[in-house]
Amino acid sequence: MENELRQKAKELLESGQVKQVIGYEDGSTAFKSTPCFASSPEDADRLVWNPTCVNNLAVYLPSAVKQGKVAVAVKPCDGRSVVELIKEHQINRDDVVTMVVPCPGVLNPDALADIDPKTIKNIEWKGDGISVTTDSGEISIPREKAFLDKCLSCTLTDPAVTNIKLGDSPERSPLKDKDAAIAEYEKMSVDERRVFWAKEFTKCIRCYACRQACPACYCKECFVDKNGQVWALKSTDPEANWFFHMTRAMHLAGRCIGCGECERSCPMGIPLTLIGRTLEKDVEEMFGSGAGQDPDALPILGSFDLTKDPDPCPE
């Protein structure tokens, strides 16, 4: 799979077809992998695909396609970021080739937590999970462990916006409820929930990798970050910290594809994506639809209309 992403993305380049190609390639240590933007043939020989790719590279497209017309290598999950940015008309949906990747699952961490680091020399998958080559041999991982657990409730097969799709796409029998947590959560009185975001977003240093991380906060200025506005302090008490993430929230409401790149990205471990997948479980409920589904649709909230649609605050 490997050889075929590069060729292709050789012949991109080389054609003229694409001024960049953006995918993956290996980072710091054979555990991570980093986001590479190739713009020469040569550059295409960089690129890599293997259970460390996690990151969703949609995030990179907005300002890469004022260069040019980019070609970026997607999974199934990112391939709906790209959809949303087509809807919401910040990329051209002819400025984007979206190379589809098979994607049997991404790394989880966790499942290296008992490896030491500096051991570690390759990670690719095998069977139904990963195999960890190290100097002492090879260590084989199943996919209940191996993978993060929005791969492990993942049904999804080939975005709505698929220009090249590479290799097959794996079996999908996924082993977790999507919406456990939130059957979880739901349990929860409000004032229990209350107490439960209080405690975490006391957590948070507004240090924004969260909205850094996530394709669909393009804002060119944030609302906490214009000059003299008064209501969003940038503080990190707990007060401001909530306004902070609710008011993000509802700017993500129905446009949120669940990536969890905010969640990811986040050094105090806030679960950032049980807010995105409640509002999303919501949004589905009263409209029928989720975001990255349709480029061509409106956008959820965007398209509301008093006379058909269900009072989302009802008395």
The other form holds:
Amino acid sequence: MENELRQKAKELLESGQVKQVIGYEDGSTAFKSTPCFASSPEDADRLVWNPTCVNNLAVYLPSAVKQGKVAVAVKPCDGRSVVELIKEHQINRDDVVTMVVPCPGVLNPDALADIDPKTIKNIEWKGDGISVTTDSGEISIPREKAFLDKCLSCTLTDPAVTNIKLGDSPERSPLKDKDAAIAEYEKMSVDERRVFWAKEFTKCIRCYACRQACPACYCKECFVDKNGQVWALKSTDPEANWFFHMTRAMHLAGRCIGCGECERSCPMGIPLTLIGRTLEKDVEEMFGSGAGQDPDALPILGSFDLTKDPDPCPE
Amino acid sequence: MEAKVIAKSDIGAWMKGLADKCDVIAPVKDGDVSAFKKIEDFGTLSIDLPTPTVKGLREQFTPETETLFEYKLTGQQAELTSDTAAQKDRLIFGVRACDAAALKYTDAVNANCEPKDALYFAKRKQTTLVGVCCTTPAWSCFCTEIGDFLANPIMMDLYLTDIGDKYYAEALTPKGETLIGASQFQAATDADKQAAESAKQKVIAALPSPIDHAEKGKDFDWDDPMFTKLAEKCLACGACTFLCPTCHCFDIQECAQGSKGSRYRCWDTCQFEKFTLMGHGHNPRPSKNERTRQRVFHKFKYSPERYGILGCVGCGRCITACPVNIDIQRVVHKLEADK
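Can you now output the form predicted in complex with the partner chain? The one shown was the form predicted on its own.
What follows is the entire complex, opening with the chain shown before.
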């Protein structure tokens, strides 16, 4: 697969069809990969595709397309972000070549908890799960432990903007319900949820890793960064943190594709995907449309249909 | 200075005794992350020592948000109040050698101006630090490349080394000597001393060899093409700098609510675009190229030039936290090779 990806990337770069290919390359340790920006056919040899390729590379597209046409390697989930960016006119459909890589699931770092990280030499897909090569031999980790939660419930097929399909994702029945993670949360009363989030948001240090890693957070100036007219306090007291996260959540309503980059990037371990999924579920129920599906659809927050709106403005 | 031993089972009782005189702060697990918290219940003491705290000691001396003063307006009269009330003395237990070493740097920064940072130094003065030698360094740790403070700790009062069912306790300051005067501490034998020494050497052997980064940093290439590469992938968040024990930059903000309000400072970072945006609109670090360079140059070039100390202690937090795997150790090695 990796070879096919490299080959395709080379062709695109050699023929001048694209200015650069965004993919993954080996990171500073065997259990991490890092985004790769290949701009020459030689660069394409560095591209890798393995379970450590967790990042959603769509986050780079709005700035990358300014330098010319870009090819991007996406998992079926990340491809939804490309759809959203096109739908929201942040990139032109013609400026991006979407290369969809078949994805059995990507690495849940917790899967490596019992392995001395310094002994890890390689991680690859094997059988249903992954195989970790260490100094003292090979360790197989089954699917339910190896992959991120989102992968265990994944039923996604190729995104609507697929240009190049690099093989088929393995056909598997999901191990978990998509909403298993929010089922417990939804049992909480409003007051309990308030207590829950108050505690979680106390941890926030306002590093904005959640926002920066999010392909849907592309505003040129975030409301919280405005310093002429202050919309939100920069202080980390619980109310200010609450205000930041909730405002960001509302801005993402109907636009979050659930890639989980916010939560993965959060150094403080705040379960941010709970917010995204809860809100997305509401949007799906109320407006019957999910994020990242149809690049020609109107954005939920950018459209209004009096005949469909369940809660019309009071007369 | 003197060294003694304390049984691990006596740590709780010892801390409980200290808590009568001061707040006792130690790393505890909070969900998935480990953080320094005030210990209230010494009965079910569950101190998390193996995992490094997500944040170092920075928030203990410069909180994320710190009120500078509050004001209240009555007609034309303004009344200013500042929170100068002395906080309780405190003891921080379970400090890592790297995090303590970072205080040498932040002390130098905060003393290198007039007026000196009073809020910072008030907290420094009221704090006693009890360090613990690492037994299980994280994959990203490289402190031994920066300095020898794991074996020869600095900036703390007492240093504990795990030697089985007890800790070998070295007093490093008069405050530390007073601490080991407590009844839970017993005289150390030569065997204890040797056990501590070999425990330290075992950890050090698993970590990288020393490198004279301060010397090598002098020749860093301002135009090194690597920064363009880093800038491409950097997401411009502040995870690296906010978790860094030596990063110390802050923003000053106002919060006005009708006739009252406050001025506070909160953490800021050179990785944010607006950090260097000036009032008239010019930004001397307009792109991520300049900003990624600033982080590395400040720590490995400017700091040795200005204070004679590296601005990095090799704690590895920025490496584990970076969502795109920008690894400062690799970056610095590359810069040193490129010069």
